[in-house]
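What follows is one chain in structure tokens, specifically the form predicted alone.
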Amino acid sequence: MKIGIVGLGLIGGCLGLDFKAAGHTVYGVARREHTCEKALTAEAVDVASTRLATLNGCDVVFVCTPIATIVPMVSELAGVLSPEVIVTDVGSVKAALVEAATAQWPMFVGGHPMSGKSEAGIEAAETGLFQGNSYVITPVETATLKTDKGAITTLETLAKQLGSRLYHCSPEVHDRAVAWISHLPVMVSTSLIQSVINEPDNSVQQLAQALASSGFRDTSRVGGGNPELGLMMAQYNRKEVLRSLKRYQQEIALTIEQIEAEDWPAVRQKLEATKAVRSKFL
């Protein structure tokens, strides 16, 4: 299969590894050339240009530009691929894209591999990213349109070949659920980066710094990553995002109270309740 990749950052690099590893023939397509040089050298691409026209002949094109772009990559797409191309994203946010892009091509499906690392950029590229982690497929279905079921078979088992769990669920569904597990700990760890920060003792700030080891690296990791995947979260996905933060606020009231209280009971108990109920998320 002749697989297109638009956007050649950490993601489209996996992607790109992993395809040439299961025997496909990979065309990558990015803004720079010194990236193009970059993708063929690490070897994630056949082929590598800035130009759309490149991708003419694949038979499934992955856009994995920023999430603001991903619609208008769709449209410049249009322009230039087969009627019979299946176009995928791997955008984090689904509800404000899907039904723009389908709109836009018929045979695009929505996509999530859910996979990351701290690093990115083709640099950071590597194998089995995706492998035995989560790959969420988002069709739609509404009066006017509807993703064609073909197109989700291929798209199904081009990410068994990354070595994914598979799932589907609307995109809204898909939004509300990777508001809590991704979005809302991306806010409140960059949260919990600002309150250190803004510490008025600066010695006591500096010590802080000193001593931070394994906890905080944890809590904050989400929030020192890519700032601007964190703003399209945030702004793309916006409804979600508050609903979960204003469920979370509620938790940190009821925290605070108990502790101004000393209600250690009450303090104890939420700590075995999270404490037995992590490992169901992980």
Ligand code: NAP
Given for the second form:
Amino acid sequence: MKIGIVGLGLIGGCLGLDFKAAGHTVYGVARREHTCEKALTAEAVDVASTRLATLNGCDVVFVCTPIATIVPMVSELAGVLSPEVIVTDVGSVKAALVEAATAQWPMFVGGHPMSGKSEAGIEAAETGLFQGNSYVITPVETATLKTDKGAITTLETLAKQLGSRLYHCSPEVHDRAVAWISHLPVMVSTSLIQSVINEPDNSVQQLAQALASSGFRDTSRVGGGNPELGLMMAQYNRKEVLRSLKRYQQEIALTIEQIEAEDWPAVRQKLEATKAVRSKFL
Ligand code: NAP
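Let's compare: the form predicted alone is above, so bring in the form predicted in complex with this ligand.
Below is the entire complex, every chain and molecule, led by the chain shown above.
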């Protein structure tokens, strides 16, 4: 297949590497010449250009730009692609995008490969990022819009070639679920890091830094990721991020109450319950 990728950053670069390895021809579009050169050097694309028209002969185009730019990018693509080209995106948020993009392009199908790293940009791209991870496909069906069945099947085939596990759900259900396991953890992790660096006693803070090991590395990892992405998760999945944060706030308030009251059986019960449930959940 001829596969187009718009946005040659971390996710675009990783898709390019894996699709090339699977035998597809990959056409990449970046907004800067310099990014095109880096993508060619990294062998993430066969052809790189700053012009969207380069993608005209492609069978499928993946939009891998930041969340805020996805719908405007689909609209720009609509001006250059032939009507049969399938367009999909990789945005971490779906409800704010999928209907709007489908209205621009009837052959649009929303998708979200659930894989990532702390680093951003083509320099961080690597092969096999999607292997064994989930790929969520989010079709829509409204009075006026319906995701094309053939487009879904093609995206399923490509996602399987990445080694991903497929899931299908509505954009709204996607956003509610990822708020819990992706967007809330980012917000919690940033608050954790901020609280630690706000320690007023400098010597205590320095010692904490020296002692920080695997536990802090695990719990702070997602808070140290791409700030632009975290911001757009909050902006574009605001309702579900707030819902999960408020529920989390209640849990924290309960823990404070229990420790203040020295209610150790309650603290123990919660620790035991989460230990038992975590391994099953994962
Ligand atoms: P990234 O590494 O920062 O790459 C974004 C790319 O988009 C860059 O190559 C950048 O070009 C380009 N770009 C930025 N603004 C643009 C604009 N206005 N018009 C055209 N191109 C623009 O980010 P990423 O992590 O790959 O994220 C890309 C998408 O993947 C996002 O929609 C995100 O929600 C989704 N996603 C991310 C993850 C993750 O964990 N990182 C996981 C799953 C899905 P330049 O090189 O010229 O700056």
